[in-house]
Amino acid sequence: MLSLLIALPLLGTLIVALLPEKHGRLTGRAIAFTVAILSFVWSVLLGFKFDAELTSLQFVENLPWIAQLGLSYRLGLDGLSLPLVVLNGLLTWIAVYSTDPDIQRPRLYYSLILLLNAGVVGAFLSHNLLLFFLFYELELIPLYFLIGIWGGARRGYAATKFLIYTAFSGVLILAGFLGVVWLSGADSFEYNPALAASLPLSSQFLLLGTLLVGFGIKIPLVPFHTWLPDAHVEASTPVSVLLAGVLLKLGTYGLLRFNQGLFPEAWAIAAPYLATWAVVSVLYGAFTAIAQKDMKKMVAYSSIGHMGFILLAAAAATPLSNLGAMFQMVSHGLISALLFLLVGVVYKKTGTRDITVLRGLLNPERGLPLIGSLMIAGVMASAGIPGMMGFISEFLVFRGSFPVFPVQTLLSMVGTGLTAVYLLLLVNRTFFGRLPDQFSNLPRVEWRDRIPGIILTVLIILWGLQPSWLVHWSETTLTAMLTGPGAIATTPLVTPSTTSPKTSLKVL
């Protein structure tokens, strides 16, 4: 069942790549769109079949592959990976749908999009360390070409920088996985939280640091972040949607699954320093975003700040903070995708992203009123306004982290206030005021450009009003990760008498 999520996009990649050139544009787009829809629908169906009360892996597939290397084809789904698999399917469909139908070299483009989807979903489903690494590296190849071929004027520089950073990230992750297996004396790379339990604390710290930097580059955390703004600015809009919405989540997923999950003892000791690192990322991302003039670069730096919230939640390592980390991953994926889509529409219609030039785009007659309205909704969600997903995710993060790290949590809350500052600056300068003459009578926004933004806005509001529809998938899994042998979290979530893991949401 899980292999179908990998096989469908791989088969689609092959079919689109082998199409005759004369049919590549329309037929290639239709095939990519169909495959993306089928993959998304299948992931949703798996969600309905998923038993949220179980803590064990579900729909497990385990086939021997290269026994001499300890490599097996082991896939499984739990409450941490399921929301991200569904998110990947949704945003891949949106990326294909929002792509310009007249894009150059369509066969190669759509093949790379589907290959990227297969690599990401394979990483989220893998429960063999070496298999995870293979899928993690697989997504590097299509994204490099998607930026380097269809990007902006400095696309070569941005793609090369992305390649170097991500390749170094992969080297560190592989080194960490090899260290876990060799030092523990395991005979395979099967994911097992008990692998590192017998290791000396010094070895745990060494392996934890190696993996932390590897995944920190991917997230990215300060000071490993410099590749991200360049990649976003030069990437096309659909690629930015996938980069911010899905690709960064490989890093945060690894943070929870492999750092916190494999080294709970070392993680608990390092947690105060990690929480401080989170504050640095949050505040740096926010202050740097305030200084930006390019709309896309501003949204890119906001991603760096919001990824810091996930590190803070993971450092606190309470069931509620981990739940907040998961919700923040999905929330940021949807909100950042919405913002990048809308910035792309503004650039397409006006030819600029400079907030010192744009004015009055909310004009109901000659501007972009619907796009402006959706942008305001996206800004409200990112700033954590109640009724939106951003508020729920940040509330869970702060509520779960405050009992453990009160100072770092309060400082991170300052970052939330700064988020409102720079995003309100963006909206105020770009959409309000008098529409300049050079932007009067802008081209009409087609429904192809409107529908993805409307869908994302509806989901952001829906899960902001009914978060339980999302968190019920993950709550049992994330609680079990912290309540087994070597558990990190000891702080009660609500009251000392609270015993059921399901009561953590009563604070809402």
Contents of the next structure:
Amino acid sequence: MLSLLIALPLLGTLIVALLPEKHGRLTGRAIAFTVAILSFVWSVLLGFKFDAELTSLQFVENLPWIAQLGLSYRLGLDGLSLPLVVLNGLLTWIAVYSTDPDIQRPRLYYSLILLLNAGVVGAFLSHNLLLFFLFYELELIPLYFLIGIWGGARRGYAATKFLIYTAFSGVLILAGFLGVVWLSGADSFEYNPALAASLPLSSQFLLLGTLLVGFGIKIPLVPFHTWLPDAHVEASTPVSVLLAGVLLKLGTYGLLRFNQGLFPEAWAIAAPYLATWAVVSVLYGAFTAIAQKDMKKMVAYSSIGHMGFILLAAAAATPLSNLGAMFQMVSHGLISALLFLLVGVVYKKTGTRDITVLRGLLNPERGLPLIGSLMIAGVMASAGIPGMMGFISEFLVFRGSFPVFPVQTLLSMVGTGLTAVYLLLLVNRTFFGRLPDQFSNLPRVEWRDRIPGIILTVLIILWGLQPSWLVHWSETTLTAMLTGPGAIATTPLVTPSTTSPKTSLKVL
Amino acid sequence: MNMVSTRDRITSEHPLASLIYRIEEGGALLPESPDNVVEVVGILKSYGHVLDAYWQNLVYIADHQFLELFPFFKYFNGDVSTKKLLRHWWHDRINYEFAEYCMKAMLYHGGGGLDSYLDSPEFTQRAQAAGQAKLKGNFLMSGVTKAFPGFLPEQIRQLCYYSALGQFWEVMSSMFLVLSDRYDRGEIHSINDVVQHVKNGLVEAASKPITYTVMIDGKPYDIIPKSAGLTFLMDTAVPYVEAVFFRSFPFMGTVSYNAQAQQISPEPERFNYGALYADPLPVGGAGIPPTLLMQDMRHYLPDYLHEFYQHSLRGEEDLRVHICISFQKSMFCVTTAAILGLMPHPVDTTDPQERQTNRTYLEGWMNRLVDSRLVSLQDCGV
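Please show me the structure of the same protein in the form predicted together with the partner chain, now that we have looked at it in the form predicted on its own.
Then the entire complex follows, led off by the chain already shown.
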């Protein structure tokens, strides 16, 4: 069942790539669109069939592959990967839908998008360390080309920088996985939370540090973040949507699954430093975002800040904070995708993203009123206004982390305040005031530009009002991750009023 | 007409000198272009229909809602039905509020013989008589009137403006619809033809008397008798142009201002928030008066003008902006007609003294138009 999620986009990639050139534009788009829809629908159906009460992996598929290397084709779904798989399906569909129908070299473009989808979903489903690494590397190739071919003026520089950073990240991850398996004496790369439990603490620290930097580059955490703003600025809108919405989540997923999951003992000792690192990322991202003049760069730095919340929550490693981390991944995926989509529409219609030049775009007659309204909604969600997903995720993160790291949590909350500052600056400068004469003849906004933004906004509000529809998938898994073999022993400075995450959620 | 030739031209240092020359040479404030003719005639046809509805309602209010202190159904012209009420609330209707806004602009800024007459003892006497007749037996209102003696005359002054503006627009509405008919018959080819049509219409109606009589209990009460000598051109048209085209009011949403910082002139004669200055791009907020007029005109656009607007980048989406720009173009034609109609000497005079007087007169108008939308409409584009 799970293989279909990988096979469908791979098959789509092959078909689109082999299409005759004259059919590339329309048929290629139609095929990519259909495959993306089918993958998304299939992932949702799996979500309905998923038993949220089970702690074990579900829909497991295990096929031997290269036994000598310890590589097996082992897939499985749990509460941590399911929301990300669904998110990947949704955002791939949105990326295909929001692609300019007249895009150059359509066959290559759509096949790379589908290949990217297959790589990402494969990584989320893999329960073999080597298989995860293969999929992790697989997504790197299409993304490099997507930035390098269809990007902006400095696309070559941005794509190469992205490639160097993430390839290095891959090398570190591979080194970490090899180290875990070799040092533990395991005979395969099959994922097992107890794999590193027998290792001496010094080895655990070494491996944890290696993987942390590896995934830290992907997330990205300061100071490994410099590839991200360049990649976002140069990437086309659909690629930015996938990059911010899904690709970064591979890093945070790895943080929870492989760092927190494999090295609970070392993680617990390193946790205070990780929480402090999170604060640095949050505040650095926020302050740098304030200084930006390019809308896209501002949203990109905002992503760096918001990814810091996930590290904070993961460091705290309480059931509630882990739930917050997962919710923040989905929430950030939807909100940043929305913001990048809207920035893309603004750029497409006005030809600039410079907030010192743009003004009055909320003008009801000749501006972009609906796009502006959605942007305000997105900004509110990102700033954590109640009633939207951003609030729930940040509340869960802070509520879950505060008992363990009160100072770091409070400092991170300052970052939330700063989010409101820079995003309001963006909205105020760009959308309010009188539309300047130079923008008084903007082309009309098509419904094709509006529909993805509307869908994302509806989801952000829906899950903001009814978060339990999402968290019920993950609660059991995330709690089990902390109570399973070698559970994390971070000591809360203040004991939470309840120990069960389910009861804790009642505060919502 | 023997116009001033370029060679004989007296040089002007005025920032709008080119427009002064154009008028002296027989042109208009709006440049000649086929597109401008389509826009101006088309929008005046639509405006004529809207004014027709406006004037009938203004006259209805003046005549039939006289001293009705709670005129709930004043926009229904006496025909109240559930269907009309629902349509009213749905706002798919003529926004009579705009007509009242123009009336209040005239009341506030005053000017002309009507303003003077409304301050005269004759008016006070006639207003009192009508007021007493209307409020006979109404002890509550009689008491209020005694406590606030200025209240009733002020209400009746306002009703006089309802009536006067209604009578003014009755003439203008017909004038614009006839213009459109002439265009449809192929008699109007240029902006100059439009200006000439309006000028002739103004001159023809110039001495039309403005009067106001109300019937109370079957007995007529002359509030503005014919003997007051008020006429169409000098007592309604000229004050209307001053109040609505030039001055008007600062409205939040159309103009950004900080009254505490004295960004609004304390002298109403220095206001320049009128139709000729209005920003066609609404900054925000709904229901602001200029938007209401554009909304109303949208219902009556002739097909050829609607088709013309479809060729723009946004088509239907920014229709009201296009309507506003066309409307401003048409109002500059009306202003040209007013300028020509009120000119001290014929525009084609060859007498140097008269030409100098005309020049001074034109520079006076242009001083007021420097900050208007006139300059932005010179490139024949939107």
